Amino acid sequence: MSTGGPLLELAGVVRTFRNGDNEIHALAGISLAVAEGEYVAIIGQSGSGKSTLMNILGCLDRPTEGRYAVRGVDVAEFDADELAELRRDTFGFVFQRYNLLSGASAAENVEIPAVYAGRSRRERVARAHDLLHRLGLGDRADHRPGQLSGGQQQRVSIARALMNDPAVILADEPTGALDTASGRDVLDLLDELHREGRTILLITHDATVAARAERIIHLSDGRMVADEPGRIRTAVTADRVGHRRPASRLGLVAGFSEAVKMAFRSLRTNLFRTALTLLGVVIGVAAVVAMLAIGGGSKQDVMTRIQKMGTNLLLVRPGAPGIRASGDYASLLPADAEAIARLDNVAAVSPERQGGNTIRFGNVDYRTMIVGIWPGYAKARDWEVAEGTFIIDDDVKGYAPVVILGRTVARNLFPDQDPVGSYVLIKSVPFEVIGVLAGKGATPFGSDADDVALVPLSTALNRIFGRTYVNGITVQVTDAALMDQTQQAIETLLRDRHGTEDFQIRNTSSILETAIAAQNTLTILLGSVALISLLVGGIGVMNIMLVSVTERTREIGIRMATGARMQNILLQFNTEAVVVCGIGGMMGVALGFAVAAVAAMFGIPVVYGAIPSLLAFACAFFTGLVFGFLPARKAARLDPVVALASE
């Protein structure tokens, strides 16, 4: 026994509990000193206060009144984390019901105190196996508690208590759940630990078990009624234990590693519940990825189509601003186009007249859009001919009966032959096919741009439409940076020519901006819906984690008894939520890509991007972080003694 002050000292300790309006006195003025190296048995019947006294001695509980000191230091002012460190470094607990983690192997159970002490994985694995080998369980290190007998489980519990080489072993009814032979083996092991110099506090109701101790404390109704010697003290082989090096700075890293491992173990244990938890996150992330991919594809498609139409165009249409003019609104004339062509920064001009009409070839009739144009139309619209030639100035001046067919029209009228050189009838007038336009695809507004036939404007006005005015004028500017100035110049010119503002001008860059803005709004809307789904998934994660905290309350108590601080428990459960959401995020990204791929198979434009995927995964990750915090906080704030008592 050491010659200094007592290792543990209680002075006038009172512990009361409230049950409604009733006050229960579990301990009533206990004063006790335990020297280092003593073997003390605390004996009493059920309800005498033995377990309450052990909880206070092991810093699992606090006295209501009185003083409790460990190595002369009053622990009353210690916060929860300081008490956890004291339990981790000074005490080893051996419980009646073993209190092993069912999902962990024997070696992993033994390692737990070293995890919270920040020991490296190599060090704690080696020590855990050494302890199990010493206790005769070297060949059972990989077995789970359910695969071990009661005596073997209690030996694992003792090995865990020895993991951090504590000065004090607190054994609460260590033989209560064992048969006679196994109980004797456990008591022999406690004797051996005592001979090594450890302080043993044995809680029991059995006088035969208590007789093993050198000192026997009798409790009755929360009071110490006797303090008598037990057997003769045996010689010890070491006079000081429990002075291992301080906890490593690797504590957080080791704790995180344990938390991740425990998270996957928890997922495997409750596969069906895990699947339901993942479902909300997976759907949310998949929706974000798929919606953004499809939205990005649609936006790119619209931009491509508008760019094909030309982003440096000014479209002059008849009718005063704010008035939707019909096709017969006679305010624009070919002469207006001639005047516009003479302005600065104008690269090409094409007045247009269009209307639906039927084209006949042989016995085949096909209705399409007939457009009267100038040669500048090809440049303004950036539209080349794939076969034949385009309309020239002489065709316009000579009212030539020639036509250029769009690909759709050519395919319907001439499915098996080259149309160039053939003649078609438009309003009973024969027109020679001089060319076929290159394919354009769909317009920004969804119609088929190739379902068209182009004729010289003069021919169209006189032989097809019987009008002298046009539907519009397309103007291509040379320098897009000066588009606004050119638009103002055209407005001034036409206003002077007409004496009023009976026209409207739009530029394709503004159309592009409007289309992009609309598409962005739609993408944000769809993304918001997907994020709401992810939010619902996050709430599901929180609910499941709250259930998990309730189910695993005893586990939390075990971890706290073996030295887990609040941040360790917080990290444990928050990590589990993050792991769940992280897995759900990865599965959701994969599912989102799969959905987008299926959409692409049906002709829906899709753009795959790393940023949307990373964003969706990050959302899932932070969903776990945010929604896992409340359950983790609840777990971290549990009272150790209450958690251990949970069923």
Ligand code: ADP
The other form holds:
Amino acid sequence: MSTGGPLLELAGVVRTFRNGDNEIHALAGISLAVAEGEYVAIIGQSGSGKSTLMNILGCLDRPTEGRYAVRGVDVAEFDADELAELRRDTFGFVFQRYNLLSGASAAENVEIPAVYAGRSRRERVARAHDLLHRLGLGDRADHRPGQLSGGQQQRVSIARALMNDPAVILADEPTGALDTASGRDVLDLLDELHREGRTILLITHDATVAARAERIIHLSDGRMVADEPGRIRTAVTADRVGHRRPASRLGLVAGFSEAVKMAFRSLRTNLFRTALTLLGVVIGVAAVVAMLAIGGGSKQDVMTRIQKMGTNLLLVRPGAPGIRASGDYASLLPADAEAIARLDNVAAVSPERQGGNTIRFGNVDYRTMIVGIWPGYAKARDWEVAEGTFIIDDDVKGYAPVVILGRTVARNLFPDQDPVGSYVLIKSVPFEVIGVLAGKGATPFGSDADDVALVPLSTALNRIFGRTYVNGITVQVTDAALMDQTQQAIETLLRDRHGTEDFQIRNTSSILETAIAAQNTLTILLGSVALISLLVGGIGVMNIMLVSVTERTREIGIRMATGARMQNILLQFNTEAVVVCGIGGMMGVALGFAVAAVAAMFGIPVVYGAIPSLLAFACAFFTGLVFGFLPARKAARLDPVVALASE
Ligand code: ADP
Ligand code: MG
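Starting from the form predicted on its own shown above, please give the structure in the form predicted in complex with the ligand.
Once more the chain from above appears, this time first in line as the rest of the complex follows.
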């Protein structure tokens, strides 16, 4: 690999920072070559440009002017990801303030560079263990940085620097925060690494520390003022280092599972915030699931009620087509019903006239709907008496003053007595109660179907309503498949009889369609309101993620210094958002079902659907992807130097 040329070569490197209108020349023209295996100390006062130089040497930063080549290749030709790879495979960083991730154990910190190098978990764990052991921290592998002393932390960070077996160790004031004894340990360690053949660049402001190197470079105000030999060259015990196999470029799956792990860790470290973020998503998803369950339930409910009414019915109403049949049109007569009854495919016919009236029993008045009917009503409406008998043809023919009570009417007039056989008064006419209808519950339109009383049509027209015409004819067909033909036959018949089209016919299947359409609209409406709340939850996630990126800028810098590429950072932060939304999605589905179950306990019809739940979960998942992307991109685009420098 060695080409004989210098390992690292700077030629006329200038690094300028703009600070408002000021230009700060942190480096003002540095030319320097470092050969493989050298141990170089860079010494200078605070502010002389040492860290700036090290950032450029370590490819965390680029020169403003001049050329920097690693193994003869100008780094200006590299894009951000190639620089990240170069950092990962060639350089190991040791910082003054250790820069360990506080949420991760010592071993996990050491593993990070290998994660980004795409090495297998087993290989990583074994090597991290070996390195920690070698640095005397074998028994501290599971400790958090906060549980370690400064010297121990610095040794962890050296282990991390060695993880990918880099050719160059860059140490920026590695002993600056340590007591003398631990500082000496760290320097001994650097000596040892140098003896193995590694190139060491040690930055310090301390002359006694610098004296341990073979070569000492003095910096002052961004310029090299001296380049002198230090102590005698040490014998290199190993002839080559840094020849581990190149890292795999792929490892995306490993990267993903690692990102999920890291996501869980970082979400755990800020539990309260995570819970609040989750809440938004949970509520959003739960709203979607519950709303769709309730919407679906009410749709099914309406459908079954209409189906209970019968899908084989034709309803003839008076009044010309296009006119709302609310007025009282004198166009339909019982004789029309008789004619319809003689048509083919007609199973039952009942002309009806209805109106609100008061029924009196004893001194109790009860106002209900009185419906004059034919016996065919029972068959057409599939409605029989629970006790007593139904109205028969003779009742109609003989204008019999008999009445059948709906269950609600019976309960109100006869709270504690069997009504059959009793007499009630309607319009001062005594009617004998001959039966009580079976309970039917609510109508498709929500009113009480049992709040009704049936009397023979002839009696009703004569004695109650004083009219000769009816306000509807219910026709039940035998074969529902021939419904359209039967409807046409009735139309022709009535047009012939009346000489004009002063009626309209509807069938229950078209009513069903209309009702389903109305219910679907309602479900979509509820669903969209719920989706909006999910959207709001997503914005919450984005907001928190942006805060999190800002807070964790330093962590991002550390990751970048240890070899993370932009896509690694992007993946990590987006994964965090997806993990939050995924967990929120699952909890939301569960909560949505719970809400629907509670609604069901209160008698609200509910349908649990797998597809709406999956859809809501998928929505949450994609919310994470979409709303996590912006913060993740913000993180990935951070400049490693700026990120590392942040507090
Ligand atoms: P040293 O590490 O020797 O103490 P640095 O390399 O950190 O010095 O800084 C050299 C000079 O560059 C200082 O004057 C410092 O204020 C300036 N400097 C370093 N980084 C930045 C930056 N990101 N923006 C502006 N000025 C900077
Ligand atoms: Mg510095």
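We call the rigid core the largest set of C-alpha positions that still match within 1.5 Å between the two forms. The model shown is predicted, which means the values in this text are computed figures rather than measured ones. Positions refer to the first chain, counted from 1.
Does F414 move appreciably between the two forms, meaning a CA displacement of 2 Å or more on the superposed rigid core?
Indeed, F414 is displaced by 2 Å or more.
Superposing on the rigid core, I want to see if D395 changes position between the two forms - specifically a Cα shift of 2 Å or more.
Yes, D395 moves 2 Å or more.
Does V75 move appreciably between the two forms, meaning a CA displacement of 2 Å or more on the superposed rigid core?
After core superposition, the displacement of the V75 C-alpha between the two forms stays below 2 Å, so no.
Fitting the two forms on their rigid core, what distance in Å separates the Cα positions of D484 between the two forms?
So the C-alpha of this residue moves 3.4 Å.
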